[in-house]
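Single chain ahead, written as structure tokens, the form predicted alone.
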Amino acid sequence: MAYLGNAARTKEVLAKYNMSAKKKFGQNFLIDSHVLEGIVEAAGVTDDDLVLEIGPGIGSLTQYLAEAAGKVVAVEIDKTLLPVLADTLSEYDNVTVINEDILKVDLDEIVSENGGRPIKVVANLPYYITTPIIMKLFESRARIESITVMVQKEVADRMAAGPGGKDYGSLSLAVGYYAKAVTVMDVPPSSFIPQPNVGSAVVNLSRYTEPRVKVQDEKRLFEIVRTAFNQRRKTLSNSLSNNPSLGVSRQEVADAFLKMGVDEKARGEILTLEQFAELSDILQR
């Protein structure tokens, strides 16, 4: 079996099918076998696992996953890649390719069709749609055990950031609500064809069995979080009281801060997830 995790073999396959990477799908093909092996290792894939791969491309990572996993379901939006995948994955009988937009896929159906096994998601994600995909995976409530993804380095930093730093924001809090984020490795542009303009990183999101905090109204919590970081230079009390959809006055926010022991001039980046949950519940009442 000729693995695709190198430049020569990748170029050979692309030439065979007269193909190039499509910008509209954010395609960059991995050509570094060490990175491909590292992703599979970071995901902890074993032969008992059901793996969902998003955007298999020409099958570079899929080959490594198929070697390690019990079953791989690969969701590819670009139908022109289907004959390529049929070719590069022809030796594997444990891979199913679905031609669909991952944002429209019923994840519960994939779980039920594969004996109810929880999913390990592994992907080299298109940078332009990383956050919607991550949030779809979490919000679906499907049985997802972990998510191991290659993303833009800047996004990886935001996912794993804690309070007080410049990278801390609504994505940090949304991810932290559902999972523990650990950056596994940095990946240079030279690991791809074509080379992206930015560095990348592999992040492992290990899902909590229950969300990290309990809150009366999850949607309201995330509305407060989004409002807090929409205009980072504003104080939190200004941002919240100026959002009509929250329906809270400046005085109500000030009273909530007093109850929590938080400075009324505080900005969103100093509050922990637990404090945002407490604030949401106080303002709910």
Given for the second form:
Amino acid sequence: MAYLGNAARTKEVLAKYNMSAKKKFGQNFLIDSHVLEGIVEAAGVTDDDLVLEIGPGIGSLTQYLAEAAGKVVAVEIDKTLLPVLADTLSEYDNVTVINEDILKVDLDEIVSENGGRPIKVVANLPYYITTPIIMKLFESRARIESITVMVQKEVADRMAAGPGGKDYGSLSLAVGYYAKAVTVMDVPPSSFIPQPNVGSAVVNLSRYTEPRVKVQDEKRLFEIVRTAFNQRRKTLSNSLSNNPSLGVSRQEVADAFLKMGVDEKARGEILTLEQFAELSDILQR
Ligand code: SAM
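Target state, the form predicted in complex with ligand SAM; input state, the form predicted alone:
Every component of the complex follows; first up is the chain already shown.
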């Protein structure tokens, strides 16, 4: 089977199965071999690895992953793609396709069924559920070593942003808590069929063995982070003391800022993850 990663083969396969890309599942198939090779290289996939692919589509990226990895488990929600995948992946005996919604899959089960090896996640993600997928991967107990994924360019920028800029926010802090984020390459709409109406980028998230900061209460930390960025134009002090569910008074916030050496008029976007962690510990319930 020739590689699918070009426009002619992709159109041929879609025509053979009388199919077209489904918008509701965020289907944009990759047709650029340089991008496909770049993703596998950025993920550092070796033949020892167990790779979890989310949304194999017609199998374009899966073919490259099957060549490089020891084992590939691919989770696809769209059952009409199963016969296509059986065809396009027929030459590979190291790929298992699971017809499921990735948000409902038990990741621990996949790891234990495959000898307990840590997982590298590699995917051209369906953009409509990027954040829930990434958070599920980080929050699961399964040993996920790295996540190398195609996302909307704007989302890649937010994931990799540091304090101070317009892209810095809850997503930067949530990702930064678990992993180091690096944008590997920008990818234009012309690398897909059909073309998405936004630019894309590949990001590599390599997971820290322990979260980057220690906090007494992780939930409290992210509640504070979300509050800080909900109304970006307000001062952090206003946002925090105006959110009744946090249960902190203006005075308590002022005392915390004084202790931390943070200006009373500061906005959330200047605080580092370490500072948010400190604030969260001071403002314990
Ligand atoms: N990997 C293919 C490629 O690069 O050409 C297809 C990528 S396409 C952007 C996203 C894929 O994710 C589609 O195949 C879509 O059906 C699948 N998908 C969408 N929602 C999903 C979900 N909740 N669980 C699993 N797969 C999903």
